[in-house]
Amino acid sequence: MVISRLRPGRAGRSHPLAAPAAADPAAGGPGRRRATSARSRHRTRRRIALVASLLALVGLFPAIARADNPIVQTIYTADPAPLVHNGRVYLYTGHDEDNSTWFTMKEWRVFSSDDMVNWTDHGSPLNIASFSWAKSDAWAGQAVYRNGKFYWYVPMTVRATGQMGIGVAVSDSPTGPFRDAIGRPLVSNGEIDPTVFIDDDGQAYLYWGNPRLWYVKLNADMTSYSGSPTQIPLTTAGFGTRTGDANRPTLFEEGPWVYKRNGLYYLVYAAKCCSEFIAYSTAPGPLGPWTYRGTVMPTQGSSFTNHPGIVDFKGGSYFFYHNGALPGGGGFTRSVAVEKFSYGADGSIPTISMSTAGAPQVGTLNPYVRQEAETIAWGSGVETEPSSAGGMNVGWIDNGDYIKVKGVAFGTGAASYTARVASAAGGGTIEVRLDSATGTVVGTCRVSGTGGWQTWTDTTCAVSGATGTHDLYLRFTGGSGSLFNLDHWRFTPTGGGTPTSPPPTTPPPTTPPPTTDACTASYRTTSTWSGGFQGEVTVTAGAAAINGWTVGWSLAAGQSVSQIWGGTLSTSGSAATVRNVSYNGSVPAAGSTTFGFLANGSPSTPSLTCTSP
C-alpha cells in the first residue's frame, strides 16, 4: 500500500516545454499559473498526507518510509521504455494527465539514473505538437540509439485519417530535443505500441500491434523500411491460448518488447486484456518461430493495463512496468515501477511480483559534486518544472514537503550544504535530515525571498554529523503556500580530495567574452579541489535572438570533462564542443543561458568561441 502526500501534476500548470507564463507582477519574475482546482486538489492530498504521516509515526505503515516504487511521484507516468547508454539508464515514458477517465496523453517524458534508485527528471522533449500531422494520443513508444543519434518511435492519431500511425523522432542527445524525422507517419495501419530491435548483424526491426502483431525491416537510416508491413502469425503454440474470445485465440494483446540474450530472441508483451498480465515468448530468430514461455508478471495492481520493458545494467537485469499505485492512480493514471530479477539457467524469466521496495541501489551517490534537485528517489508534495537556468527545478514546495535521495556517501563527513534557490514569496527553511523525514537534523538552511520564482541565489549552512552512507532527506518548512524553488545542491567535505568550498555566487567571468555576430561565451571556475575543478560557461546572445548555439574551446594538458549539465558535450582530441540542449537553445536578444561541467586536471582560462546556426 502506498500512501503519501503527493500531488502528481497540478491543474493549471503550463506545458513543461511551453513558453513561460506571463510575468506575475506580484511575484517579481516569471509567473507560475495557479488554479483554484489545483489548490482544492492540493488540500485533499494534504489531508491524505496528514493521515499517512500519523500512521507512519505510530508504525502502522513502515513501508512508507522505505518505498521507492513507483519511481516517479511528481506526475503520472506509463508505458516504460528503458535504454542503457554510456553508463546510465534513460527511461522514456508516457504522461497520463491528472484526473483522466481515458488514455489522455499529450507528451512523452524522459528520466535517467546511474544507480536505479535516484532518477533525474529531464522534462518533456517530445509532444504531439512536435508532429504537424498528428492530432492526439501520445501513447507507448520506444527510443533506440544508432549511428550517433537517438530515434524515438511513437504512436499517435493521424489528423488526416483519424487512425493510429507511428512516427519517428530523432535527436543527438538521449534527453532531446527530439524532432520529427520525416514529417509523416512511418507506418499507419491503425495499430499501436512500437518496439525496435537491432540485431547483431545490424538489421533493425520495428514491431507493433494490437490486436495483431506486425513488423518491418528498417533501413540503416532508421527512418524508412524495406518491403511492406508483415504480420507475425499469432499461434497458440507461440503465444498461448486465450479462452472466451473466438476472435482472439492467443494471449497476445499489445505492448511488445523484443530483445536478444545469449542467442535467444525474447518477445515480452501485455497479455489478455482486461486486466492484463505480462507474458513472454522466445524464438531462435527475430521473426520466429515463437514458443510461448509463460507469465512474467501476473495481473496485479490497480491498473487494468501493463507494459513491459527489460534491460541489463551494470551486471543486473531489470523489469520495468506500470501500475496505479500513486494516490489518485488507476487504469488511466498510471505510474512506472521497476524490479530486479535473475534469469534461469535455461534463459527463462522468473515470475515477478510488483513491490513498493523497487530495485536495490547500484553504488552510492556522491554529495560532493553538483546534484540536480530533480534527482529524486522519493518526493512528497513537490513537482518539477523547467528552470530558467537550464534543465528542471523542483517547485511547488510547501510546508512539510520533502525529497529523499538514496544512498548518499558522506565518507568521513560533510562540513556544509549549499543549495541554489529562488522564491517570489517569503522563502522558508531546508532541513537536512538523515534516513527519514523525521530523522536526525544535520543542517538547517534558511531560504529568503529572491524577488522571483526563477531569480536564483545560493544559500549555505553548516553541517555536522553527516558521515558514512545514509539516505538524505531534504525537508522543507515555512508558512502557507508555495515557499521556494530548488535547482541544485551539493555538500562540501570536512577533508580534501573533493571540492573544498561551495561555488561562489557572484564571481566575475575570468575570460572576457569573445566577440561574434551571433553570441558570446564567458567562463568562470566555480570550484577547485585536488585533481579537478568545476566550471561554468555563460552564453549571451547578441543584438538578435538565437535559436541554438555551440561553444568550443581547447582543453589544456591533463584536462578532461567528466560530467556536464545544460549542454551536450563532444570531444575530439583536445577540442571540446558543447551544444545546447532542448530547454536552453532559444536565447532572446541580449539574453543569456549557462551550462556547467566537472573536469579532471587543473583549471585554466580557456579561449571560448560561440556560434549559432
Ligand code: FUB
Given for the second form:
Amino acid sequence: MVISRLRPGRAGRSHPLAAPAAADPAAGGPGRRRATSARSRHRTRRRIALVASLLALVGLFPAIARADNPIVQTIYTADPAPLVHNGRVYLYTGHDEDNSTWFTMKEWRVFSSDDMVNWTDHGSPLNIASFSWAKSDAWAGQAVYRNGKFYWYVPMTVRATGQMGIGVAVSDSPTGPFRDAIGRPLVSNGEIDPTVFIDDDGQAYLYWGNPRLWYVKLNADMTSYSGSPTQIPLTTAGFGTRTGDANRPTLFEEGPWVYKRNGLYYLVYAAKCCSEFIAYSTAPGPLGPWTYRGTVMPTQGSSFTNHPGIVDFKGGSYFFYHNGALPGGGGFTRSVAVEKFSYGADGSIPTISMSTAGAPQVGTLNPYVRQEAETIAWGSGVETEPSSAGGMNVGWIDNGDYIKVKGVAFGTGAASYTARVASAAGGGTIEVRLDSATGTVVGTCRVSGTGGWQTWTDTTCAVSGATGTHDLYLRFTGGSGSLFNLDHWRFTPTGGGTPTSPPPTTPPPTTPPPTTDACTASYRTTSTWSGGFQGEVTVTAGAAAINGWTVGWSLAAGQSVSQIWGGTLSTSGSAATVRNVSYNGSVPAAGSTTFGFLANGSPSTPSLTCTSP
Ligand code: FUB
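Form predicted together with this ligand, following the form predicted on its own:
And the full complex, kicking off with our chain again.
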C-alpha cells in the first residue's frame, strides 16, 4: 500500500521520500521566533480554534468529562520518551511541523510535570542543527540520566550517507541545552528509534531498529560502545506472527522501549504496519530470549504510527503514546497522550485504550509559589516561545483564548493574583476564573502596553472567592490581534493580610554590567502584604558567560525567607545565600536570569553580592 512505500526503514531503503532538509531551527531571540512563528500561526490558529469551540461546548455541559489528552495543544508532538528525575516526569518528544505530509521533523521538545496533568513547556533544547553531520529527520529518541548528566539518543539522516544514524547529545540539565556529545553518529546502519536501558549492574544497552532489531553495549561514558551492533533474533515466539508480509514474519515494527520491573525485562514496541498497534515481549535478561506477551494498545487514534514510553511515577504506572487527536491531526501531525495503568500480578501489561481524559492528577498545584505561564493542563488559542527572562513564555494571546491549570489548591483563600506580562500592543485583561472558561470570575487583572513583547512588568489584582481546590482558567480578553505575553504568575494568600500594590521598584539593569565582574545582582520587591513580601533578584553575567552563580545578602531584622524558586537557599544567622538551580546556572555573556522568594517581615533593598566560579 502507498503508506507502506512511504514508511521509514524498510530493508534496502534510504529514505528517498524524506522531507527536504530542515531549515535551521536554532532558536533565535524571541523577536526572531515571533517573526518565524507568525507564518505558521494562522495555520495553528485554525486547529486551536476548533479545540476552543469544542471545549466551549464542554464548558456549557460540565457533566462531560474535560479532556486533558493530548498533553500538548500548542504544537503537534510525537514519539514520547518519558524520564523520571527528582520528582518530575520529563517528557522528550519530536515535533511534527504543521500541515506535514511526511515525518517532517526538525527539532525535539521537552515538557515536564510533577502531577501528570499540568505540563511545563521547556521549548526545544535540541534540533537537527545541533548535529553538524545531520541533514534532517528529527525522529524518535530517548533521554536517560547517568552520573549527573542527561544523554539524549536521537535518530537523524546523516548528510554524508543519506542513511539514518543515531546521535547522542549531552546536558547537565534535563531541560538542556543539549550539545552533540561526540560530533558524529554513535551508530549508523540506516535504522531508527533508539532506546537505552541501564541494568542494575551498571551495564547500559542501546537498542534500535526498523526493520531489524539491534543492540550494542554502551560503555560507562554512555557515548561509546564495546563490541559491534548485534541483531536480536526476531522469532515469532519472541515477537508474534505477522501475516501478509513475507519480508517481516514477526510483529516487531519499530519504536522499541526497554525497561526492567521486578526482575523481568520488558520490550514494548510498535507492531505491524500499517496501522501500527503497541505490543510487548518479556525476557529473563536484557538480551532475551524474548517471549511475545500480546497487545498493550490496539490500533486506535487517527495516526498510522504509534510509539510507546512507559514509566513509574509517584506510585503509579504510566503509558505514553501518540495519536492524531488534535484538530488537523493525522499520521504526520501527531500528538502525545498518556494513560495510567496497573500491571497484573504476573507482571503483565493490560490492554490500554486511548482516552481524552488522560491520567488523573497526582496531588495539587500550589498557586502561592511562582508558576510558569507555560505550565498548562489545556491551552486554547495560545502558543509558547522563548522568553528573554529565561525559559518560555505564553504568547500569541488573542481575545477569548485561555489556559486551564488543573487542581489548584487555594486552601483558605487567595487575596491577589500577580502576573508577569509584556505587550508591544495595547494589552488587555486576564480574567481569573474557576472551573471553566465561563466559570466564576474571582479576579480581573488589567494588562497595559509595556513597549515590547519581551519588556516584562508585573500586574496585580485583588482576588476574592478562590478557596479550596479548583481548576483555574486564565481567560484573556481585549481588542483584536495579539494582546500581550505572559511569563509567570502566582497568587498571594489571604492569611498574610491585605495585599497592596507593588511599591516602586528599581528595574533590573538594562546595560551589561562592568566587564570586570563575573556577575552582578539586582533586587526588586514585587509585592507586599502585612507581615510579608515577595522579592525578585536578577543575576546578570558580565562580559563572559558564566556557569553557576551565587548571590548573597544580609537579611534585615525580622526578615526570613519562607519560599524560593529559581535558586536554592541556605542561611546562616542573617546571611542568606542563593545558588543557581540546574536550569539557570548557565548565563550567556551580558545575559540574565532571575530567582524569586517569599519572605516574612518588611521589605528592604539589600546589598547583594554575586559570584561565579
Ligand atoms: O516520528 C518519526 C517516526 O515515526 C518514528 O521514528 C517512528 O517511531 C514513528 O513514530
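Everything numeric here is computed off the predicted structure, so don't read it as measured data. Take the two forms, superpose them, and find the largest set of C-alpha atoms that agree within 1.5 Å; that set is the rigid core. Residue numbers count along the first chain shown, from 1.
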* Cα displacement of residue 598 between the two forms, once the rigid core is superposed (Å) -> 7.1
